[in-house]
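Just the one chain here, the form predicted on its own, laid out as structure tokens.
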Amino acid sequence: MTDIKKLISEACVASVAKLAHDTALSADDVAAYLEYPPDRAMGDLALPCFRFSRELRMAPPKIAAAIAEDIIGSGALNGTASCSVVGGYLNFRIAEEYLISTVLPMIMEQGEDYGGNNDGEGKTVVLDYSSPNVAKPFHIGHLGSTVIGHSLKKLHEFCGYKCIGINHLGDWGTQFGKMIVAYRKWGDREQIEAGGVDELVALYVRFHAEAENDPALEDEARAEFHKLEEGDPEDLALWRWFIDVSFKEYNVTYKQLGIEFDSYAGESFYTDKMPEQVELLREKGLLKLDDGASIVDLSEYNMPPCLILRSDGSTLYPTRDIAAAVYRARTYNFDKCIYVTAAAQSLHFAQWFRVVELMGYPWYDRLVHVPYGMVSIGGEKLATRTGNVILLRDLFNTAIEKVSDIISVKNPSLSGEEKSSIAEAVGVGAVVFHYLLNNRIRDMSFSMEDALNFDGNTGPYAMYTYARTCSIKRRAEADGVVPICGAVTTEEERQLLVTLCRFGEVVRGAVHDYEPSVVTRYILDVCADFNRFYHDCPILNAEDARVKATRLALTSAVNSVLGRALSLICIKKTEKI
């Protein structure tokens, strides 16, 4: 993998060290300072020298000039980049020779492996994501955990980590007491078998509506869940049936997204593993009684108490999460255990992470909560109990239908089966891309119209660009044109290579910040530069054979980088649209 930032930052830190006669700065520090100028005419990278003025006691323009003089004099970047001073900035322009002799050949040789690294070699990462609550349908609110989590899994794998993807199903808790009560009062088995999870959620919604007028229903539900925890055979049979009914729908959604998990161990899996942790809390003197409930007092850390057991002895989310973390540490010996959930759960994770530390587990600092913002509809919070949701299957089906209509017009020669496959990939991809384009921590007011807009910076635009590169490669193969790494003849070609050169840096940044949107926005940069190149620079119609072969190589490089980048954000590639 090429890392032009690293090469430039190493040269800069060496020059700064000479000026300061010593410096605590590292090449990584300088790499973090490097910026991409808003105007490409200013250069490919810029170093703001204002950051060094206090330590060096020099004006920024003088610092920039001194660093430039040292870099040029030492030849540290010969053949890689040139530099020039503009005020207090040191601007760098990547050498065309480096792009064509190093970057392009490397992409051609490595294909879709380009941009990856071995940072995680020998390390194991456990990722807990998606984790829907059984007996409830997949809605747009579940999309965040599912696609952010799977994208982070793919990104970590691309960086050499061994990854364990866990779907920590919400298959335990008082909601099942509610479902059991609701089913016995108003449910019909045949109706549920026919209607699936929709019928289950209808019962759940009805329970809450009835409970507003009859609060005793809540007590009945808690009693039924307690019976479930005690192993009541009838309640266990109903619980397993609810799970089976739910998973019929979940598997359809996971297949559409191309997602598989290494483990489906949900909350119920840890039922027999919780007593050990509760006993350890008692032994360490951490467990206290508060109005009958067992808690860990966290007031010393400016947090509310962490509830471990209800007054009736029933477990809660923290109890299960602690037991699950201990099991995963023992089973997988993880270097990181990542939890992808809504930001609203940040306090919950902060609490039980602290409890794990107080319990003396040495891996407490390897637990990572990756929060994401809330999704609302018209500003209203999503809630299954009120029915205020957009179901994923409805959203996907609407997108697929729209894409299918467009394909029928644009490419009527496609067979029915091929058209159906492409429509599903692009329709689902449109929704996923729209979601992952936002910084994960930002709240989103979901708009069906925006998600299914097929113009501009959208998933279909990115997928169409990828399909275009596939089409050019097919035509070149039919014409016998072979790609070569020749000279760059236009600024469009050079800028495209500069953008491709950044892919490895983008991947590392996305992993470091747990931020798939970095990749999504990069995809749009590649698409914009490629389409500019495509419109301004004839590829297979170029008159000069060597220029034609070089532009084909550039197209192949875009095909490799875009193909990998799309897969890293859970989007299925399609070679035709």
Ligand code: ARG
The other form holds:
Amino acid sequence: MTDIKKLISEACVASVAKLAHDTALSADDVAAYLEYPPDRAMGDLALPCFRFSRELRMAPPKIAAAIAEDIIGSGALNGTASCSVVGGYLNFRIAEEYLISTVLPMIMEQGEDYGGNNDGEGKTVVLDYSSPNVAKPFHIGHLGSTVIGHSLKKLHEFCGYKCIGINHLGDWGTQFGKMIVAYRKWGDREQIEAGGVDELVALYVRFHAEAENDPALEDEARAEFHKLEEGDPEDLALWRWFIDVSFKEYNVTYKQLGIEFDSYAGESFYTDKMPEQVELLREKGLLKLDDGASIVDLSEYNMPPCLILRSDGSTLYPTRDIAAAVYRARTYNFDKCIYVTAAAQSLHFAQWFRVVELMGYPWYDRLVHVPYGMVSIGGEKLATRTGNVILLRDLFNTAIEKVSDIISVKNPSLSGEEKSSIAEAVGVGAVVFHYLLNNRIRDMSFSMEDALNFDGNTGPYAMYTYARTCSIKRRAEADGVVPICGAVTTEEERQLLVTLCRFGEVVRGAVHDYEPSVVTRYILDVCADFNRFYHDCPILNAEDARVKATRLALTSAVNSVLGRALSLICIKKTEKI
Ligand code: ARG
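Next, report the structure of the form predicted together with the named molecule; the form predicted on its own has already been given.
Everything in the complex follows now, all chains and molecules, and the chain you saw is the first one.
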């Protein structure tokens, strides 16, 4: 909550207390009711007083009037804001003086640190995200895990948490049995070295096509995976090679996004850590035999059983997740362990979270699953096994090419090298922004045209606005203009400051809801306010020197806030476009 919101809610709760005598409301309750009205003519913050009508047994307009009278009479807001009554609402308008002599200097002083906090001091958060399945395509379905996960990491870091980002690679499981069988039957080493992960995917797709007519292939694959689990050296060598080939491609994508992980311990890392957990499950009497397989019965919790061992003794996805969680609890002693995956895996997480609780691990309630919806392109769902998939790499490359064409027209003076690094940042940024504008749990239809529209609510528009603030700063420096926090002279300046004032609250909200889209939408608010200000108020051409220097300070503040906000949602800022 901003300081001003805190002050207003404290003043309101004090007034409500006078009206109700024994109210149980706290300033936090009131703060939760305070809203930023979409119609700004209504004020900067509004309190809907119908919230109190039951407790106070009064009509909302009367409540609003009574609180207003009390607040004005007591001078509780101390000149930081004024209030007025409109129907059942109490509207607050933040004072220019507060914005210019408290908010703006704070942003100027803190720069890109402005908006952060220490909520997470001394706490550790493990984040498990991206985690593609080796030798399968790294496709648009992984975009969510990769960028939501990385944003959540940055957001937590900005709130003072110590964060460990883990790429829980899907580098173990029967699919490797399939890959080994397919490679031995139809693969060619040189072709794979040259064609990379695409060739591995082609083998995987072929395996499934052939297995439709020849079900024995599935048995062969299972046997081969079993050999791998037993440590067969030839199979292990092939498996390692599949991983290397896959990583060559993933690293291109991670580099474009500016993402690095603190750990790449994938599923295979837990091979020798699973027996201890299986043993514990057995000791606790949690394992049941079901058609030869070992399961944990979860019918009491209205869930299908959690599979721990197949009838041939091989382990499964949940077995590895349980062993991984135990390892992470021991290694990192986490306060939260966050898993970012498609919502289709929600049941999987609910199941094994419950198993961990039944096993008696005290940290079971620190596990958090953060699911996200499906992405389609032009309404088509994207299947993994058919080969009909959109690869993340292709998606980024298409965007980069298109942006490159656009900026060649917009800014022909850019040098070749500059142009290609800007096109990469803006192209990738466009895709990420478009994706992260969506509430994560909602299914979305991805439209490249919408993502790349420089005039829409897009990444390129936001990045362009950021670049504009950079260019003004550069010119000011050349002209020797020094920013000052003088006075607010227009409504545009005032509204821009009100929006900047909200940043810290936006950050907390995004962390609380595990929702980067809160930041993305906020970026658009800042851009809209800044561009209105830019068009209506001359900055470096302002006649009055004090006005000019203040507007420069405002531009600089926008630069800091936008710069930080863009990096929180995994977008690389560019100083020029
Ligand atoms: N590799 C899985 C997939 O691509 C995601 C792994 C998520 N993390 C986990 N600990 N299960 O669907």
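Bear in mind that the values here come from a model prediction, so they are computed numbers and not experimental data. Numbering follows the first chain given and starts at 1. Between two forms, the rigid core is the largest collection of C-alphas that superpose within 1.5 Å.
Taking the rigid core as fixed, one finds a CA shift for residue 455 of 2 Å or more between these two forms. With the core superposed, residue 560 shows a C-alpha displacement below 2 Å between these two forms.
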